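Next comes just one chain, in structure tokens: the form predicted alone.
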Amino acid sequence: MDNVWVSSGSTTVEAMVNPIAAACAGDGLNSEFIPDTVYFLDNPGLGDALSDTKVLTRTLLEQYGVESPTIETGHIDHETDFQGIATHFQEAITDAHDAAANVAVDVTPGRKFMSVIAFNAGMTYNADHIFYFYLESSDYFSRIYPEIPRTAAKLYDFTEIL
């Protein structure tokens, strides 16, 4: 069965990766979870950010054994197109419940605001995990997932607390 991740952007490369690298390592969780699919969002205040975080999903999903891993990219024109995000989500959800694929929301990167529309829309559309990359220290913001010790970071999927 595939695995299907679905995340916003962010000016902050570890702010997408990182979650990612925590799922595939299975950082605090029952099990890994290692996309095959990984749909993020763009908007016009990310820069190269994005590019840069694309790039290091894929060398990271193929180091875990992903041969080809799909990474798509939706668009919206300005961050606050709140309609724009909360479609990229249900889509995204919807196309990987319809092929049977198991879905989850990383609900880390991106302003508040597409955070609570991306956890919204994973509790609505029946999201398999809804996760969270949770830090201990701002000490460690700005650092790729390897380089913080594992004793501060963990990740949460909310669907297993709530």
Second form
Amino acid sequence: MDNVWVSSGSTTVEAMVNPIAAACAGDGLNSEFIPDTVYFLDNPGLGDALSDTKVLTRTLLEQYGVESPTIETGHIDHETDFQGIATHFQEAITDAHDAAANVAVDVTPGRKFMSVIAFNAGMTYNADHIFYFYLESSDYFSRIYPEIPRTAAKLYDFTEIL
Amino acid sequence: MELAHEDLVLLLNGLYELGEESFSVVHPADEIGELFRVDLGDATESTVSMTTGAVTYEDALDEIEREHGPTVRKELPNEAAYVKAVTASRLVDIQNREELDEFITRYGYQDLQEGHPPRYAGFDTNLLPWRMHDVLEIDPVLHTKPGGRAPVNGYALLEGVDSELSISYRYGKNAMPAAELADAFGPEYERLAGQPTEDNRETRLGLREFRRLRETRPHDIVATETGDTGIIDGCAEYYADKPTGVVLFSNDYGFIDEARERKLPAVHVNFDVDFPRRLTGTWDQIATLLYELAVLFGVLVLPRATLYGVWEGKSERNWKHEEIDIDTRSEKLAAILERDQPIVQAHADRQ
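So that was the form predicted alone. Now I'd like the form predicted together with the partner chain, please.
The complete assembly is shown below, putting the previous chain first.
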């Protein structure tokens, strides 16, 4: 556990994978951030999106040289289980700190309240990075990162901006 | 490495990642040289500067003919095909856009909910290679308005056109020996052994379009003979007793006149004789430009990579998936493409 990525869940595969891909490529960052451990958050509304995302994330990380990525999935019974969402982020960050790993919180995917909770947890528990993947047009929503023109997307790190 | 047309943004991203934000696209023949220059900026407003316009290009072809003879010249697209290929990328527009828009407004946009009969578009052989479904902005999948009406509801796929596109490609039968082409244009052409000559590559683009529409869009297969009269007669007879209507498009005035005599709505598509020097468009349009010109010319040289639109052993499967072969001359670019392609593949596999 050197680099940890904590994300929530989304019905859109690309919203979960593309921020990780941009971080691996170092897009907009001073240096690349390639996680070897990734946490997602499942809830009953996501359908198959998360299982597809895990397969794709594994392929992505392997292509960036991570031999055996660890992909963990937290669960909540309902998407408005706010406490459950907060706990998901808090525990992942704390575990990463305990393992002396760098930890990044991704606020891109999920409902707005998930992003708010993720952002708050990232600030409160001192995540090393709080990432947001910005796409300049919805035309690219269904595309995977390598197929999005590089100038149309940018990864922001709120720990540097704010 | 083989990359499909739809994945060519990977190549653009790879070049961008390596700092090649501005690059030349060159034909290996000394007489031609730089065709255009790409500046990768805003994803929707990048610049393509056409160094070699159609008139300059025609002069280069004349020089090639003087140096190497008419057969060698025929291995390269003529100046009209050059303009049409650039038009197919949508970086330049067709010349009579207004007339075509009026025509489509008059005959298309059927209100199926109100019981209007569907309207299908039929393309003459001379338009099929140039991606007219998208260029004319009539495709029901790509260009249906938010209100719900499609410019046309599908395509009339004319068997005579299919035959004209199919009979003209002759793998390895009349192509020049690749060694001779390499002497004339550059060593890259050695890889074109056994591949169709340029005019046949043009018709292959048309055949691919025909089949793509057949595979992915609503359509009628219309039994017709070949030739203008055969195609139009077949089309008129087929639609005489059908509720579905048809509109025909051609780059041949004779075809249009004959269609109108048979009471079929038809319109001529005009291409400009040259294009403006400075074009602006999306990365996807630039990717299409690279694909079209790689096939027509056979070879395009970029920094760090040489693109082959045809190469020895190019298969039916390669044509079907609109693949070109990328010979990476840079290990770094090769590594980027080899890294990204499995990610794209994994994404495609789940859909």
